[in-house]
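Coming up is one lone chain in structure tokens, specifically the form predicted on its own.
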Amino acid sequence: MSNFQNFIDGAFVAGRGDAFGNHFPTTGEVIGEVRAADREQVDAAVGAARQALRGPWGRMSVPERIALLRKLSQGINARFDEFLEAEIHDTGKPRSLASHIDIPRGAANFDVFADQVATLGTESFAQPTPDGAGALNYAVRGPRGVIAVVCPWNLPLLLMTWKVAPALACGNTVVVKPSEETPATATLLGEVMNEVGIPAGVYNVVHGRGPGCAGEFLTSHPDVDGITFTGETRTGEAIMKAAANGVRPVSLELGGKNPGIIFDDADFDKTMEGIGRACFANTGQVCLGTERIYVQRGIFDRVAEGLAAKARSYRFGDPFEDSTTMGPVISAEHREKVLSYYDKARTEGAQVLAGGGAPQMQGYDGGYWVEPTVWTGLPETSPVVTDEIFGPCTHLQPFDTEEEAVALANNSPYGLATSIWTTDLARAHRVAGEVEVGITWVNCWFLRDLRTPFGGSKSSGIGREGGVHSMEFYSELRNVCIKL
């Protein structure tokens, strides 16, 4: 049994507010206790945060700022099998993804940012006047301040560091609230912070729920300075409401619908390989996967086989065996969630391809487990179609036009992403030039460059993170203007 603490002001600190269980999502038992911060113990985190500020970590140059980041990646690598251990006793994903995807990316995000941070630069403008001296402007970046930092449950460490990594690269500190569901790898950061002499206060953790509980304490505190979240719409929306009071900026990646769009003259092979990632990859708990794909028609019957066969490959089992490639979902609730949609297009006539239920798993009954799916023959108002599941599961919608296919793709309130398979370049450029979503891949998915635009349209969320855009968010520049 674990009992995760907060971190505050460098110190692991017992929570004062309500008690619950940390499940292990392949077997349903509680491995670990979680004791929320109550509100004095987040007011002392933002204390401490901003204290840190005015400390220390204030006037500590940008090289040795860069210095430090790197030696939190090489921290977290050191560790690596402890920081693999609880992700997974978290998360129930595989050894294969985690190992693979979750804690080297998680590290590799203080090296990217510290080489973004070294060489970020500014901008400058020679001014002339009316009496012939001239100006001089030039930009000068701070940080933002106070950064809250509230994490999602589907790749904790990665998106955790993917927020926290750059605010330190600007200077600011951080209070992080990790979902209560995954709280292990938060939670371990916080040693690596002391061992490689961060300063205290500069990374903070606060543990416990949203509404009434640590999240709406921290998102709603007057001397938080910025926001950063990513999550479910409906908590986007919340978090919103409460950045307007004292006009705090918020950076929001949300909820998706995502589409997928094959061509009839797209490669078969490699369609079905990245499609099936987008479909079912992480048990298709990705902001990014695919819950809808449109087939041109003349391949439809052999893509919608193709996936099925995908589908049905995938092995179950315990998630620190190499064999097994599919872990269960996050928790007993959300496996309840995506089992009611399958219900649902049951109900609505779906003629399944494979999958549609639980599986049937000895020795772990108790565990979250979900089968990957495929639908079709549902129409495009069914909610199994427009509602974010959040599980390994897809519809499939034949096409007959490129214009069609750009209509089913955009007829969502969502933009986050979508995929587009074809040989066609021409083709690739119109519809990725259509398709109304903040990240588009053509004959791939996933495929990430580090220092690209990450965030969606619409429904989907606001702002940019990634490279020079994270900057961005996480720094203030003020212009200054010198009379020659």
Second form
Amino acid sequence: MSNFQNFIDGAFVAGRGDAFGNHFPTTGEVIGEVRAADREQVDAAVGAARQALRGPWGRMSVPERIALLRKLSQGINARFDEFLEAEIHDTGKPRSLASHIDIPRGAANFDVFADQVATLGTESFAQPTPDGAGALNYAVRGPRGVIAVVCPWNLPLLLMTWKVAPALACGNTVVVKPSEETPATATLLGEVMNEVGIPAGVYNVVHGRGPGCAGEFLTSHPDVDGITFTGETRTGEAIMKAAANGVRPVSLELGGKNPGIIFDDADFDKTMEGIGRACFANTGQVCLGTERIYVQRGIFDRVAEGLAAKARSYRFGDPFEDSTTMGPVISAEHREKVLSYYDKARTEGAQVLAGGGAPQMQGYDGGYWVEPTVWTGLPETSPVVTDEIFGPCTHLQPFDTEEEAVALANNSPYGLATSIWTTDLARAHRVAGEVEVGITWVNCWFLRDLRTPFGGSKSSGIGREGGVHSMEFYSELRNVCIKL
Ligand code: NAD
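Based on the form predicted on its own presented above, generate the structure block for the form predicted together with ligand NAD.
Below: every chain and molecule of the assembly, starting with the one above.
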């Protein structure tokens, strides 16, 4: 049994808030206990972060910070297997996935933002005039201060370091509130912080739930200078309200109901491979995942068959076995939610092309398993087609014209991501310019260059992170004007 402690001012401390079990989603077994931070402990974490800004961290040169960021990446890689095991125990995701995505990207984020800050400049405007009436303006970049980092459970280490790395690169200090479902890797990172010599108070972790608990204590804390959040849109709204007190900046990476658009000239095999991943990777628990697919009528039946076959090809089981290609969902509660949509689809008359229920899992009876599922035949107004389910499921709808496909794709309050599948380049450009999302992939999905702007439009978020966009959020510009 692991006991997950808070990490405050460089030391591990037992939480004084409520205690709850940490479950292994594969079996449902309780494998650890989380003792949440109470309000005073969240205060202490924010206080330590403030103090660290005034200490050696605040006076450190950029090259020294860069060196420490690189050591953090190396430190995670040096304990790769421990991080991998911790992530698998928290999420039940297959080793094949976590070892290729979660942990390597979790480490790489520190390198990426070390590179970014190394070449980061600011603007200057020189207007000298012969009579000396001109001016030189230049901007100085400094940290924002204490950043609250509130994270979800689907890609715990990866999404947390996606925020912590640029925040530290810009010289901020952070208080992280990991998801209550996945406390392990954020805690382990505290050990690495100490090992590589990050000063105490720069990185703090407070555990607990959101409303009325550590999450809310942190985001409503008056001494927090900025909040970065990834999670559900509804939670984003609550956090934005909390941030309004004191007019603190927020970066919100929220939910989606992402459309895929498949034209009849698409390369069929490559499309099935890509869109299959977009629907089912990480058991569908990816914000960028595709839960509604619009298929040009001429190839609809073929795509439907292909995707159903793909859904049936996944193998459930022990996440530590290489043969396992799909894990459970994160929790009993989330399984209930996903299965409630499976029921709704059936009662609303969907044609179930694959899956549609929970698999029989001998030896893993208590686990949070759901089948990868493909439907068609529902109206666009069905909650199955409009709500983010966040499970391994997708709904297929035929279309005839490009205009119709764009209109269907845009008919959503969300605007996170889309993927367009076509061999007609002109059409790809046209449609990419029309779909109202933050991220468009053409003939691929989740192909990431970490320097690019990442974020959603409409209810899928505010702001962009990635590359220089992260630097903009995690730093404050001050302009200096000198009369010449
Ligand atoms: P969630 O919103 O339920 O929880 C996220 C975090 O917020 C958790 O740490 C939680 O404890 C905390 N929280 C909850 N209520 C809070 C409150 N009132 N105040 C402060 N903190 C609070 O999200 P989740 O279920 O953990 O994650 C799944 C969601 O995340 C999905 O909607 C998914 O689309 C979204 N997501 C978005 C992105 C993106 O980049 N846009 C990436 C991954 C996940």
